[in-house]
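The chain below stands alone and is given as structure tokens, in the form predicted alone.
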Amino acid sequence: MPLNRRISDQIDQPKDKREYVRNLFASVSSKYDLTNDIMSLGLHRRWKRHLVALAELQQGHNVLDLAAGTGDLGREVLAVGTRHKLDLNVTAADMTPEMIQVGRERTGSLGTKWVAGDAVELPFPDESFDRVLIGYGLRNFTELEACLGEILRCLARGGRLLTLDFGHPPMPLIRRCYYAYLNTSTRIVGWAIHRDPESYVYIPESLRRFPGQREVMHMMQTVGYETCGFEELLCGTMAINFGNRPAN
């Protein structure tokens, strides 16, 4: 059976997808950052810095790095705090214990609080965070609209969600070339780093199911966010979506 078809069968249902994603990221956790650097030629770091800049962090903000992976967004938030002399509180949440362990080791004593949590049901009180940041996690969520609603619940009034993920390029030629690149590169990188071509074939398969930046914006508006929009990067192959919880 072709790899994409086999993966598709495993992520058709929310429960199955959650288990597949957890097992996948557990298996790649030790080399996750290396893979991101290789596949994006290091550009993911620039995009994540841009995401944090768009968050417009202020003194005393409570920030959630959701689907944190190894916590690089949280580390960038703390770096911004150091540069601008801002006292910022960072919580990193992920549903994969192996990722949390790697994240704790790489965060060290920087001050990030790590929590096991799934976006379907976040373990936080209402209005806990001024900013929620997600790097390459939204596409992995099951029941996406419900997860956006759960994040909204945890945002303080006037708080902001910003998420960076793979996008759907608006130009057909670029879109075809992009999908062809992902189909090929994920197999090569998966084999080279993990000796398993299936490790990252999930990326193009999940992207095919992902609504993309425009539909995510509309979904956020439906759930109750305001001032929603998106910024396309690299011809729309990547995108940052954003929206605020109403202040009143």
Ligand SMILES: C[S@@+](CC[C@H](N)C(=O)[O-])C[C@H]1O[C@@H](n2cnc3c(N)ncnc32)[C@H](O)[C@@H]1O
The other form holds:
Amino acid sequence: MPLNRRISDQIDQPKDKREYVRNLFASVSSKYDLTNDIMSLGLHRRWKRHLVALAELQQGHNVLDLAAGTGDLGREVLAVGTRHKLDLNVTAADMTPEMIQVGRERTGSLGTKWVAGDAVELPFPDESFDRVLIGYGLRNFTELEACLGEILRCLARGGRLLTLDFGHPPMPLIRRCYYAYLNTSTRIVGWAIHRDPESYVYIPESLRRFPGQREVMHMMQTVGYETCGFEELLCGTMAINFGNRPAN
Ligand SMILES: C[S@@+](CC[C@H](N)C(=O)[O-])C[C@H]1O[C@@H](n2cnc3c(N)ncnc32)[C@H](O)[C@@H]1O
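Next up, can you give the form predicted in complex with this ligand of this protein, since the form predicted alone came first?
Complete assembly follows, chain above in first position.
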């Protein structure tokens, strides 16, 4: 994937990347959901439903939607609770106040608790959550391994982390076509929606640096998760990684 020097220089260091990511999401917050629907042709909703189904939610679970953005995953968790008559507690955490604001408006009175927080130092006591769900967040984190450790700290024993993100397709031909699609489509969508072709070029640039599904699985094992694995979607263009905090 070609390097975008303009963005690359701004996300090389963790502190710079954090600021870049926060400013980026602040600037796109009001049109974030529309852009997501257009770029994935609505498929992200199906993948998020699938992630929540894999979470195997049970009565009374405390669920954290981390890097919640506008709160899609938390809303899906509450919808599952309603369908299956389960009482579920949802906390949504994000580091960008503008995304939280849009999320609060979308979520209305559904019962999600919104919290400002950075994944590298979460504002929650040890063992607070039975499930931590992340949609398109991991790729944006600085110090990925430290964040995975921090999430592990906040998971109850036997609790599970599930995370959906862009993947690195294992087949070379698909990989090349996919990267070309991302490089082009992000510019078109950035221009069409934000009048700024560069606003979404961060996606391929962050993916270029992201270790991808296989490496994330190994990283989770190193940090202390067990039963780690991943499920590839659409030939590995997207992937769900998962792992549990050991029960003892
Ligand atoms: C691509 S959006 C994903 C939003 C939503 N989860 C979804 O699936 O549509 C990424 C979100 O991650 C948040 N984010 C990025 N880095 C973060 C961090 N270190 N801690 C908490 N939130 C973070 C951003 O503010 C942004 O709202």
